[in-house]
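In the block that follows, a single chain appears as structure tokens, in the form predicted alone.
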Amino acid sequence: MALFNAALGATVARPLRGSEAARLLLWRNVMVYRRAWLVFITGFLEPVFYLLSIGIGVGAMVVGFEYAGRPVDYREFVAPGMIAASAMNGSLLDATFNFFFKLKYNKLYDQMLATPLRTVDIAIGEILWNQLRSGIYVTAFLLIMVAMDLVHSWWAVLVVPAALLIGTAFGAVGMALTTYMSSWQDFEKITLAMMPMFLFSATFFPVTAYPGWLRWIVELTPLYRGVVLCRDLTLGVPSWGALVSVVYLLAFGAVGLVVVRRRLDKLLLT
């Protein structure tokens, strides 16, 4: 018995490695959602409905666009935009509303910090969950595109890791912004930013439709960079614009991670 207690004590006292701690938090989120699958898929359905209603309905009246020097059917043009939007939705749902509830009301992270978990483990674990949710949404969406004969290039396989990158960027920045929220009413600002970005980030029509000064603003938005990345991959025309998008989203996510870690240190450790 004494040997067992000594072994148990040694196990409990052993500090967790960063990857172990993040996996524990990721696994906790999986367990929470195992009985709430209907809530889980809500963020996936919205872009699918947009694709079916606008991509097919409006697509019947629109001839299509020229992209990377070749004509593209309207449905093939809109679908990648919906993929990027799906990755954004999947990430932000947990990074904002759910993260705020755990932080302000559930006091979940205060309890976690009583264990060997650190604030950086919490931030990385939550971002991993955001990545997983975005990846599941986009994989399902990609299968729908294949079923609708909207994919004609093997480059489209890379859309899944692209979605993980989009999920990381929006998840990290979404969590960072949420740490500054003081009430549920503040989330109207998130909605106020998300909806115009969804509608005007070249999701439904080419960015060339904008006047020059407005086009520059659109091209600086994170969703537009995600749309460019997904569109290049699904249409099989990878470009320098896609590479710029990768660098942009990596930097966007890194800044978000640094900010959210510092904010969690301030909110939970002081």
Second form
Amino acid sequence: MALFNAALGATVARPLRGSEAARLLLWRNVMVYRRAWLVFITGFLEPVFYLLSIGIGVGAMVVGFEYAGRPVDYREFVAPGMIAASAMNGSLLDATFNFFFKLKYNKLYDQMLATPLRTVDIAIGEILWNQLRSGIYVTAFLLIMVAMDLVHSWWAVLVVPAALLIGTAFGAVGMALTTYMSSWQDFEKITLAMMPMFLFSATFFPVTAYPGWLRWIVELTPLYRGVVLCRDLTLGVPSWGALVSVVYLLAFGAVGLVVVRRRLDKLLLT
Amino acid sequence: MRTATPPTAPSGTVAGALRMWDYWLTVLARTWKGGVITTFVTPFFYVLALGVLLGGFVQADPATLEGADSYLAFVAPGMVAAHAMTIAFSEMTYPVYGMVKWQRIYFSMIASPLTAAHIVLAQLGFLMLRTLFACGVFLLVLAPFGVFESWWGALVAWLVQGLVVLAFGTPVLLFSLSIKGEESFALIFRLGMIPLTLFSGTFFPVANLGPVLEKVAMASPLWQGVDLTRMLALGEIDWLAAAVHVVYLGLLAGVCWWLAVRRLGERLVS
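Having seen the form predicted alone, could you now give me the structure of the form predicted in complex with the partner chain?
All chains and molecules follow, beginning with the one already shown.
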């Protein structure tokens, strides 16, 4: 091979360093969204609309409830739920529909693997892009919360990395599941997992609305862990529950990543 | 054995549209599974999460809930109308765009004696049947919750969904026939469908928005549909207001229908 390259007088493609590979993928995504900048900008609006509608419109009629031993305004209660839910929704959309399209129809990754990029670079690069994007959205949402006087503690700053953690965990698992899908119809299963979590993971009402055993199930869902984490941070009442959430989400994401890497090797390299 | 009759031009628009019934039946047979969860399970979960569970925390006062004596009774008719709208958006965006751009099925239709008017009628007829079926199931699911004042109110509310879906289906169809790239769909969902769903009196009375925004919300076609559906479900009908709603929705559907036929003709023939 070396002889062949030397004979052609071409430069031998050296393996890219991980950071270079990630940068290339990030740059590709920036190029893609440059044409759809309006789509990019409006991406953060959905949770804001939910906050205004459910938080304020419905909140005006809600009897207050307690959180961490003190009365909490309904808007303050819903807002962190929206952050966690939109971190999940956003990263899952990218990691499932878009990822499937690139993997199966666009053959994007097959093309990339013809270059010095490796499957692990692809997985990491896509996740980094996801994080960059959700980081921007979460920061914007947090600023809106500050403007609406919903934030009273510096702990709230940590909600940005917390949302990134949620996004990464769901993104990795979403990508892992997507590698097993054969048609668009299979995505109904993703919807079937995502939508009840969005509605029932104590996003809109406290977990005390459930009877004992059901409450346990809800508390075990990854989105509920994310919601607790964000809520503790924006309300400024960090707890052990939040720490458990961090460990849970890290493990959830790590498993997803390992599976993605192995599946991509199997799908693209054999 | 019958001898094949030579192709003839259909005698009227309805006759032309009916020529496509077997096509649409095939589409339905091949795609209904993909929509089962979004069509039937999603609305049920929304009713449970927001109507029943969140509703448990809402102060139910008929004076502030437009005459409903529980939050569930208030929100259920709103959700039915919003559901009809959602179906219009999902059926008239990507599927229609695909018929023009990707699969180019409209082009093969127009190559026969069919015209744009036939195609639009058949497309909207399919949309309407699908919506009436989905909303019918939705209303049946709601019935045991005791949210309807009378059976005939529920029946008329069901038929009203056919009007609601046309009032949204035709403008969205027009939009899908007019855009250049599918990125525009993200915008119509984020800036059209979601705010309409959240601020058109579906989840909370538009009076909660304040005097100015209340008027804006009342101009939204979804509010017209929601209010009409709610009056019928709660049995508190203001006939004048109901007539205004019907005329508003009918005019919107009629004008956009006419424009859509023209637009489709231009697009297919040029």
